[in-house]
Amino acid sequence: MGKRLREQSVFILAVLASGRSHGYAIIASVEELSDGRLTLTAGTLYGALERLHKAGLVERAGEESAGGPPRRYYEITPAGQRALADEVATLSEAVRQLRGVGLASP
């Protein structure tokens, strides 16, 4: 197995797996997907996106402006899809093992 992703990166990739998105929408979607457990600031988000971009897991997908400041869009790459699938499989296996010893709820 390769290097594990940070939790915030897993959620960012999960959001982008459903389609390209811009920063504010990613922040809102991560908060919704995590049931409010993860609240990203702009600095945290853009730092994570830069790390994911350097790792080849996301790419910039253009800028658009609808009368306001331009919004930079991002999308997941095929490598990002694989990394997300690997991370989900790893987490699923951990939950399965913990249930086996009575440490995880159903």
Given for the second form:
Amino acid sequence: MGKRLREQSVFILAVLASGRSHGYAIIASVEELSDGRLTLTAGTLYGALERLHKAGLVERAGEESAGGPPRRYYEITPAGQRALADEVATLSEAVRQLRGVGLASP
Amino acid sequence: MSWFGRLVLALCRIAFAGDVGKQREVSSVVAEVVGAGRGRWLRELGGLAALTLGQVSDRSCSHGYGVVRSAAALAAPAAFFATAGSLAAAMDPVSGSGWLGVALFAAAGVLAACRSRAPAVVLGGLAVWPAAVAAGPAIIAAGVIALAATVAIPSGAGRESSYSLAAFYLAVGIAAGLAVLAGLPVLDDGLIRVATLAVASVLIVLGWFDPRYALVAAVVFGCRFAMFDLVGLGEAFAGLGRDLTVDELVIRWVAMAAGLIVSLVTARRSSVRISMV
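Could you drop in the structure for the form predicted together with its partner chain? We only have the form predicted on its own so far.
The complete assembly is shown below, putting the previous chain first.
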């Protein structure tokens, strides 16, 4: 089993699992996906993207500039999809066990 | 460009040296986030500063920044020598055994840095007796710290050097020079105490990005705490304290104990943090 993922990495991978995206859009999507609970700074996002890139879980997916600032896009790799699925399975199992002892709402 | 934009760009240049595209990308996203009211500028600056420190720390093993890391790590024992004032005492011409103790500790430090850990421990053990005879427990603590500080030297130092070996020797030279200077009696005692605290605090901050630094800080605080503050407090309560009052000793005791706890917690949290993606 590989390294565990931090919460922010899980959300970033979840955003990229639905399609390639750029820095600002990832920040906005993570905030939306977590119901405003997780607000990434640009520093946190790019630190996470560097680690995910080094671990082979995300890769760059081109650069575009349609009128606005030039944007670099990122996409999830097959290894990233597996890591995300593993992490979700681990979290789901933990929630299932906690529900079993009445510590998590259904 | 505003001062905020300039500061952001400066941090990005340090964090992504040599990658102009990345510098532009990150600074433009920061501007976009703050402009859209999605983040506060102070929070963004904090996040960017943390990213910069992390990036510099990551680069340090494979680039010339090794010298900075080594110098920072070795500055800890230097600062300790300063506080204890024991190096000058050990180097008293009358006390030849002090020189022997310092020389043995130095040799053990170099061996440890070159990853010959077992001979380093043996040599460090041999140094204890002459050092204790010459300058008392202070120099023993200083020697222990000097040995412990070598863990902060990048693993590439020594045989499989991923950065210049000359940089490592330069760091050792800087630290030795600092230690000798700090041991000189001309320096103000208060200034030395502040400098010691500053070095240990910087090590704790660096420890958030690399747990080895926090461990070195823990050794600095722990040795001072065990060798001086606990003994001093006991003596003061027993009416044997010579220079400091009980109040002053309690403040030092609390400060050192807090420093020890903070550095250990930082090392633990940092090692957990860096083990995750």
